[in-house]
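Below sits a lone chain in structure tokens, taken as the form predicted on its own.
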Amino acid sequence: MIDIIVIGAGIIGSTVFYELTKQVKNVHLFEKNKESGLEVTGHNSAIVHSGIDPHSNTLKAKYNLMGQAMYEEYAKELETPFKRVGALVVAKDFEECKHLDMLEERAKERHVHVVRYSNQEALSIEPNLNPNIVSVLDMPTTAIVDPTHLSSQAIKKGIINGGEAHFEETIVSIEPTLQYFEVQTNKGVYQARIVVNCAGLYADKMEALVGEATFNLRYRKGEYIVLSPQAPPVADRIIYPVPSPLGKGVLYVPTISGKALVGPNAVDVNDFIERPILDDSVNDMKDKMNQLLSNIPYELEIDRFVGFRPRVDNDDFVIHEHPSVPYFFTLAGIESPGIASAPAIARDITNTMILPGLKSRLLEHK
């Protein structure tokens, strides 16, 4: 009998697995791909956000702030790269400055350090900013990581702690019984006292295997341009536009690997099938980026990639025990700021939901 099965080896499932193995030895992680972090985790901007963007009284705000506070030590614990590079939110006109005012006020409420700069002050610290910008908000605590490496490290250390990881093993069915879940995969059948659903783009389908699904996922596609590590750095910091209802907009992002990203765009889609990136999309991203930042060496582009974000209707994370299937826990809709939130989600949910659930399950059947 397995104590806990975790489904999905993205950054959420991997860190949950790691946190659980600190206290429970009989934890198994299942991933349908051959490696961790190959889907949502490995196809995003890889930013540890400062914590001022999410709306108040949301799980996004709670876990972003918690994750930001613990990330540097957590990265050391996992022996994975972490770098505070800071970020500038750029206002192109006085109307957009109102959004900076709101973010500045929110930062004060959340005790997040930010600095407001005028046009000339901003150009003195990032000379390649478009000279027509009006004002910027500097968020110096913003950082970058390699979420795929972080996921891999979490699993490796979870295995050292006594956990077991199953790759290229797909969940076929999950049957709740009075004492355990019977979990069938393409390779075998397992019994587990607790199941934790961290299946990313497939989380709603996993939940539907045990009973009525309590949420539906929608998908948002984002495309990126990747610039060579040999390209001269255009900015030391991440450069954001003032966000729109579709997200944070097209960014310039220095990465841990030394490459730079320009993107993403944001398009709501009905599926997460990867399709070719059209030149029109790339040109649109370049046009938007050029309104914020000059001298980007697009001729040193080395790659393009597509990422998909799982979203729910209330624009927040889904973190709960199934209302009619006890001991089946779901962590879903973990879009931005999911990378920033992952360590905090994993540690908090392990200690407040999953381990108390396991203790209760064991007491029921003594």
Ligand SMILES: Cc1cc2nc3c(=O)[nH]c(=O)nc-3n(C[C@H](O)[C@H](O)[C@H](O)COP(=O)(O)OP(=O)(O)OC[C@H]3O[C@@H](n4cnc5c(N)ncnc54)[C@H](O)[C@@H]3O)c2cc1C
The other form holds:
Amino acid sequence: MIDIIVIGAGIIGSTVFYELTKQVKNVHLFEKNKESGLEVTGHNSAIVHSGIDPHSNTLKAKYNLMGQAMYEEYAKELETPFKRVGALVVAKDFEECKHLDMLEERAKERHVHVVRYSNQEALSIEPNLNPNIVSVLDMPTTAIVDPTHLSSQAIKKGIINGGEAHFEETIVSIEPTLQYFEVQTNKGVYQARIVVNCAGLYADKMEALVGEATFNLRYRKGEYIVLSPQAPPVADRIIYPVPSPLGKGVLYVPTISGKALVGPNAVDVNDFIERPILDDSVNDMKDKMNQLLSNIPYELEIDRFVGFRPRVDNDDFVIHEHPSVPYFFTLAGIESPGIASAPAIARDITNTMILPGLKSRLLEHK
Ligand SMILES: Cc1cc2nc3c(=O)[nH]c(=O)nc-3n(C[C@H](O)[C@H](O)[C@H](O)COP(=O)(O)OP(=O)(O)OC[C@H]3O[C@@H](n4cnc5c(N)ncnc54)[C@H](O)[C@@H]3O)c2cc1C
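Starting from the form predicted on its own, produce the coordinates for the form predicted in complex with the ligand.
Zooming out: every chain and molecule, the one shown earlier first.
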């Protein structure tokens, strides 16, 4: 009998697996792909946000702030790169400055260090900013990581701790019984006391295998332009526009690998099938970026990619035990700031939900 099955080797499942293996030996991770981090975790901006963006009293705010505080140490523990490059939110006009005022206020409430700069001050630290911008908010704690590397390191270390990882093994059915779950994959049948569903874009389908689905996922696509590592950097920091209701907007992002990203856009879609990225949407992103930052060497574009954000109606993370199927835990709707939040979510739910659940399951059937 397996103690805990974790479904999905994205950054969420991998870090949950790692945290669990620190305290329980008999933990198994199942991933349908041949490697970790090939889905949402491998297709995003890879930013450890400062924590001032999510609305107050949300799981996104709670875990982003906790994650930001613990990330540097966590990255050391996992031997994965972490770089505190900082970020600027750029206001193009006086109306947008009101949003910077609000973010500044929120940063104060959340004890996040930020600095407000005028146009002149901002241009002196990032000379390629568009000279017409009005003001910026500097968020020096913002960092970048490589979420795919982080996930594979978490799994490696989880295996060293005694856990087991199964790749190219897809969960196809889960039958709850009184004492355990009977979990069927494309390769075999397993019995587990606890199941933790971290299936990303498929998390609603996994929950529906055991009982009534408590949420439906929707998808928001985000496309990117990738610039060669040979492209001269046009900014040292991440450059954000003032966010809109659709999200953080089109950014300029230096990455750990030395490539720079321009993107993502945000388009609600009915599925997560990858389609070619059209020049029209690339041109639209370039137009948006040009309002913030000049001299981007688009001729050194080497790639384009798309990521899909799994979303739920209230725009927050879903982290719960199924209301009518005890011991089945779901972590879903983990869109941004999921990378920034992952270590905090993993550590917190391990200690407050999953391990107490395992203890109670073992006591019930002593
Ligand atoms: C465009 C975009 C930009 C973003 N930018 C940022 C950012 O800058 N900062 C930030 O903090 N967050 C960002 N995010 C959010 C972040 O990428 C996600 O929160 C995070 O990657 C979610 O990880 P996950 O483990 O939940 O999902 P995934 O990485 O999708 O992992 C789920 C895994 O489950 C596996 N799986 C599914 N079904 C099964 C099954 N039946 N059997 C076995 N395995 C299964 C899948 O193969 C997959 O590997 C962004 C997201 C997008 C799309």
